[in-house]
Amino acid sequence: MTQGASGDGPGRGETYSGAARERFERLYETLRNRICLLDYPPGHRLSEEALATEFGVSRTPLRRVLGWLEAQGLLRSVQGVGTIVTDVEIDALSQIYQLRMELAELIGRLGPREPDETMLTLFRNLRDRGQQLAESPDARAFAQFNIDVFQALMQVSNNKPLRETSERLFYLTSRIWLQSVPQIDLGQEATILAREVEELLTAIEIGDLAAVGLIRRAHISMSFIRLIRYRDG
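May I see the structure of the chain on its own, in the form predicted on its own?
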């Protein structure tokens, strides 16, 4: 999902031309995904100079993007050190997961979108990808697939505040899976996520969007319980 630069997303309060806004959002989403896929692991220091050179942008828009990522809880500024990727611990995520469960149930109830062929095609493609992932589990592919499933679910609701709050909480927690790879059963988790997508697709195909929210809520709850059990051995 991209967020308008003049709305509540990255660059809120700023006015950009269409091309500048696209560059801003692309930079924001690229850095966010690098953090969530652990290309930038916890504790990693981001170099403004290197990023400005890589993306061909000036320091001003780059700092706005970094500021937004900090507001999202993914970065923190340390005086005398710079901008650092935050860490994430399971014990600190309990209340966030609880809120994610409650919000998930609202997906199909607040501003639900009537399923159309575009939505159906999106979830059918995810179903196919999920089946392939279950057959050949890969940690990075699993993490990316998890992100893509979430973004697809955000297309089910037209309620902007719900989507934005859900997105912020999701990206705060998404890294925990890759960080937990040494402890989790990746094959089992890939199979469970693929099964969730199949259940979501079934609900969307019959137009039961309320069920979409309930399915998602249940899977968020069970995934957190499994993470705790993996950690505790």
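The term rigid core refers to the maximal set of C-alpha atoms that superpose within 1.5 Å between the two forms. Here the structure is a predicted model, which means the values were calculated and not measured. Residue numbers count along the first chain shown, from 1. What changes on going to the form predicted together with the DNA:
- After superposing the rigid core, the Cα of Asp91 is displaced by 2 Å or more between these two forms.
- Once the cores line up, the CA of His219 ends up less than 2 angstroms apart between these two forms.
- Superposition of the core reveals a Cα shift of 2 Å or more for Glu48 between these two forms.
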Given for the second form:
2 protein chains.
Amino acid sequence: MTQGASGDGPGRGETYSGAARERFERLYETLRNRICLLDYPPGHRLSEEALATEFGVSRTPLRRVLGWLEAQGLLRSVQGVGTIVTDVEIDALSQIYQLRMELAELIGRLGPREPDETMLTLFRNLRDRGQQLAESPDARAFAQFNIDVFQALMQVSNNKPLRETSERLFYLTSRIWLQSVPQIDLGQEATILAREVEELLTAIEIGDLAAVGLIRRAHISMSFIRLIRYRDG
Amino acid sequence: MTQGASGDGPGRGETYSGAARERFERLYETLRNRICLLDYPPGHRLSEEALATEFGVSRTPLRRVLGWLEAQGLLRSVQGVGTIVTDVEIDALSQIYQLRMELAELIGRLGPREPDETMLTLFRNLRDRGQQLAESPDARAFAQFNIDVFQALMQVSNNKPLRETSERLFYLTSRIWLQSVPQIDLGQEATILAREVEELLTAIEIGDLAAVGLIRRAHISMSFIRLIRYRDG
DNA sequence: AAATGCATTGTTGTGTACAACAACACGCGC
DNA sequence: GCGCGTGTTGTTGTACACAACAATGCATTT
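What's the form predicted together with the DNA like, now that we've got the form predicted on its own?
In what comes next, the whole complex appears, and the chain from above leads the way.
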């Protein structure tokens, strides 16, 4: 393949200011999803050469993507060894969860965004998806649903730094559920998450965004406790 | 210069696992300081080629450093134009300050670290420096002192994600004071900061770390209000 | 004189070859 | 049989040459 003559890259005309940036974000989200969905489990060593070949680029632009993922704490590159998917040890997990709880509450307090029809539709769709998921639990679908619920919640606040910080911490810890999937009660977790979405939807319909933050915080708190209990036995 | 034969690079034997990493961190902190101390003011276009030449490396390792700074929001690279130091517009500044206030309070609540003699000495030295600064105000010394006070405060909490998040937001906004230096009353600001350090030291000596967070939050809140007043007239 | 097209220049983005490094396996000595 | 040194292999790190791109200045045209 010749340089830059990517087949599907510049297809959409919305290259706001650079086709390279678009490709970067595509690679970034692709790899982040693979990490969060445990296609690349913690400790997995992925090869720059192999990834570059797969995506039809050279190592150079790929390394920029890996660099960002490393900056987010999802990867760790060490010379002579490889690029390793990070693992989250239990005490670091606890610290992140403590902070995530506080930030979840802030989502409803800092720059709340008035719920519009779009947001309501979004959460109603999530509620329906949650009910289906609770009826027929599936590990991967659960993980994806968890991500989608989080991303929907991020639209509640206008505070961009808060959203970015919450995102970073979320993607750092969301994998733990898929990792513990043999031990956890997937059906119960799906049911709990589905009910959380229902509660969130109720609060949004009323327009009480502070309540949204409190509900979310409570569920993060409880889910961490359940997680610890799962792991302990 | 041949590859890797840097004169001062591998001088210290504490290369925990890679001399490259050490060099990376040195470049990173150097450039971050230059940005935060306004050696590179917002809007400034810095050349990869020139920087690589200055540091005696090739563009490749330098680009990794620039990539991290871009991930932290301090730089913005655009093809064909250059690598530009970001500017903070007033509304984004407000959002960051709101979040910083909340995080400051959390510093005293999440994983507080018992003050030891080292920390007390650190803050007592800062108190002395603050008094000297208040007597003979200097813009650059004020900015550096502001950074050092912040870094000392980061040692109060054991929560690493909270520290990293606070750092990111701090370095994103600390430049605003040097930017406004013709308009602000530098002597007054130095006096206020020195007194804040005194208050913080008092709280630390008592061992009330929650108070530390509250004091810090209050000062962040007030300093933002003063900043807005400075800018408005 | 003003506007427009175009060449020039300088920048970041990309591809590629090689160096530095660490892990592994093999063979040698004990 | 066991320990150790060493070559081999695969990885990330680095340097460099070139492509893609945007801005600028200049000549040309209207």
